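The form predicted alone is given below as one chain in structure tokens.
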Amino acid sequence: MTVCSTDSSVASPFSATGDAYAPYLTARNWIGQQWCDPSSPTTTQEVLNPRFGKSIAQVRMGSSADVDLAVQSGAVAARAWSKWPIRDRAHVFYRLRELMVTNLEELSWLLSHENGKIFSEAKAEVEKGIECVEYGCSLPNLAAGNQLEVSRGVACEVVYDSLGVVAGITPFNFPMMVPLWMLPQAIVGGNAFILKPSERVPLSTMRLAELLKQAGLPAGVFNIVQGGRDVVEALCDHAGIRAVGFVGSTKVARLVYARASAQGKRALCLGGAKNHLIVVPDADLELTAENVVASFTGCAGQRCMAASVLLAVGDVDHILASVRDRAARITPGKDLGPVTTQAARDRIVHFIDAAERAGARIVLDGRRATADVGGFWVGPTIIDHVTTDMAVAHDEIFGPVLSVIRVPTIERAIEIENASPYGNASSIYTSSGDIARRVMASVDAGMCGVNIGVPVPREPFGFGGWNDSCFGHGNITGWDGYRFWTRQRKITSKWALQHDRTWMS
């Protein structure tokens, strides 16, 4: 029996204004607009906040049976929502809007002590967040369904329906956008969503969840099950949910992406990177410099869009150099957060010193980096003289490493990043139009960059890479995301007799 409460305050605002240590409320399920302990007794999990390494909250571990409650409520919800115009739908994203504008600096705290990101980083987060909402206001607009006159007296049209409960799985790094990538599209589309949060940063959802219902979202179109890879699996299994979206792993959307179309969801299934920069010596030096510098080491490195692998094509040691004076310059707990767990940053030094042991070049250091705080923290690193048969070549760090492999040419520069089994991201660094079109139309990459480092798509364009990258078909965010969770609808109608004949007559 679920034990439910209906507290209004246990998901009150986040008090904290500053980087100081502040704890936060348990974590719990949220079904049919109530917050809910698990159905059954099970764990508990300390939600860490990265800067201290210490314990600001608690999540209650859910089960595969607090996922049934969650469809039964969302599949009551969605036989109501679906019947609601499309454009009342919106509405909802309108009223979240403005009141995500107004929590800006609460919701941006909350993720930058849950996640660990400096503030500046965890406000832009928020702010993406709210690019993505204001794209599910423009659907009634953009998903107006065509009509034609394809034959003389018979028309054909096209409609997208609701699929009905659908779910989505979120990762650690980005715990407010994220799942504003897919909730706008599905919500507005008509389907009630069960979220699965990262059970190391559950909070932001928490008060994501309570500002849709100050919008005006109705009980059980939104529900969150809390968990671990139990609640990841019953997502997949059950016959209740029509699709699944997620965003982790290649390991793991792998693994998910096979066991929900096992089921016969669609599925559309995000995983990592090793994302490579070319530069050329025609490139810029300072904005070559400022960009590289930001895309290795903005949120610690750890995004899926991050530079992993910087291409050096010919004699760049002059901007080789910037980049690393400007590298150098960065203070851990000031212009760089912590990374997410202890684990997480033995594995980053794990590679460095493996890089190091294989003769690589560590021209800038981070592994003795320390804030005051205490907390789980890797500065600034950057491997030059690296090979391609070294794991810093090839493996997916997650962290504020740069590793630079020297190459003669553009060719083996394109080469390598081919190599690559992933497909998220690439970017050329050159003042030549000419270089851009040709790694442009050459890159095996689904996000390409010319002089930018972070080539994320802005709405409505959407996110998605390629190959390893990615595991369905499609971007998960834009109109190809509205898509994905919707049906088409094809009408075809005839309302008079016509004396011409054709073979639909």
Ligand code: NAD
Second form
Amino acid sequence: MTVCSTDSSVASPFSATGDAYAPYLTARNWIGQQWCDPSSPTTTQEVLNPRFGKSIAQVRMGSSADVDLAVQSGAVAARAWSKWPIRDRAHVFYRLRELMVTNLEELSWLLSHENGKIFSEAKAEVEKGIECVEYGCSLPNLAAGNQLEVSRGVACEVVYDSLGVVAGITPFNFPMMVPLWMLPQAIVGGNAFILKPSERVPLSTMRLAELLKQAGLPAGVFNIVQGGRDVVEALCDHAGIRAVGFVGSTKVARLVYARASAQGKRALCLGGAKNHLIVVPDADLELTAENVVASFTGCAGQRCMAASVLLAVGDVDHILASVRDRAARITPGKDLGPVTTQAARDRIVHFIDAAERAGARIVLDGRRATADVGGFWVGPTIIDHVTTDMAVAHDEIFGPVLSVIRVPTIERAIEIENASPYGNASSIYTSSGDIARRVMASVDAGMCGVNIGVPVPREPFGFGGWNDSCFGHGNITGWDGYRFWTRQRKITSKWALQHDRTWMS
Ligand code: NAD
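Given the form predicted alone above, produce the structure of the same protein in the form predicted in complex with nicotinamide-adenine-dinucleotide (NAD).
Up next: the whole complex, starting with the chain shown before.
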């Protein structure tokens, strides 16, 4: 028996305006614009603030029965919503944008507390989410179909139709931005959307649900089902869901892609990464050092676009020394947040220990870092003289750790980068246009940077990697996102008998 409530205090504004510990409310399902407990007895999981390692909320884990309720609610809502003119659908996102701007500080503090990233990073994430919403606002201008007279008196037209009920499954590291990679295109495209956020960070999107309601989104167009693997599998299997977007680790991306595709659904599943930065001797010292440090330490290295391996070509010791000096000045707790769980901390430390045992040199050691009491801390760590057989050279570490591999030539650097099964991001640091062009033409990665360590293609460009970093076709944001969440109806019409007969007559 499902118990629901329209009481908006279930997701009332978060009170904290600083880092000090603050609890929040229990995370529930959002179905038909009501906060619902799971329909069958279920487990409850703690939501930890990683800064203190202490619970700030609980999440009630849903099941396949809750997915079914969300699909029923979405199916009814989608029938009416898809009939709204696209301009009216986009207007909801205009209002959402204003509400997000007005509540920017509160949303950022909530995100910072549930995820652990420092306030400036949390705020940047909400601002990036706002950019995604702005892209959704522009869709009426972009989604005008094409029409052409293909034969005398015969016109072909393309229009973008909604799919119906669609779903998105998101990771812990961007609780607000990653859901907003999907929601604007899917919802402005006329669909009803079911979100399954990471059970580690279920709180920010509860506030987003309330803001979407305030912005005028009809009940049932946006639903949330909280939970883990059971809910993900039910979303893949449910016959009423037409498309699944996923962002998370490669292991789960592969599973979700296979399972959803086997049910005949569209699936686009973004996975993990191992990003390489190639540094050559002519690189600008200041720019490179500042940028490399920001890339591997930002969000405590928990970004799928973070620098992971630095391929040092020839003598770049002066640049490496500057990278080390800058990274050593970072203060955990102030400039750097914690990692997500104790298990994540242990895994990262294990990687560093193993590299040291195998003969690599730890030139900056974050293993003993602490900040606030009880949290999950790893400080910036640089491992030099890494060899390609070490785990730190090829596995995703997902922490503030930079592995330096020394190589004699750019060709060898490209060879190492291209041997990685991943293909998310790759960057070159140089002041030579010729070197930049050659490297950009050769690396096997979907998002490439020249003197940029986090080469995220911002709106209106599409975000998406290659190889084991993405299963499915295309990018998840930008125009590809709109095409993923819609289907093209092709209409061919003729209004009068034509006398010049062709094969179309
Ligand atoms: P994860 O794969 O553990 O979890 C992602 C989602 O899948 C969560 O909602 C989780 O509940 C669910 N899930 C977990 N295990 C599952 C299972 N066995 N079956 C079905 N569902 C399952 O990822 P995470 O730890 O939350 O996030 C970090 C990972 O996400 C990193 O690998 C990172 O590189 C990747 N990531 C990739 C991108 C990208 O754009 N390519 C962006 C952000 C994060």
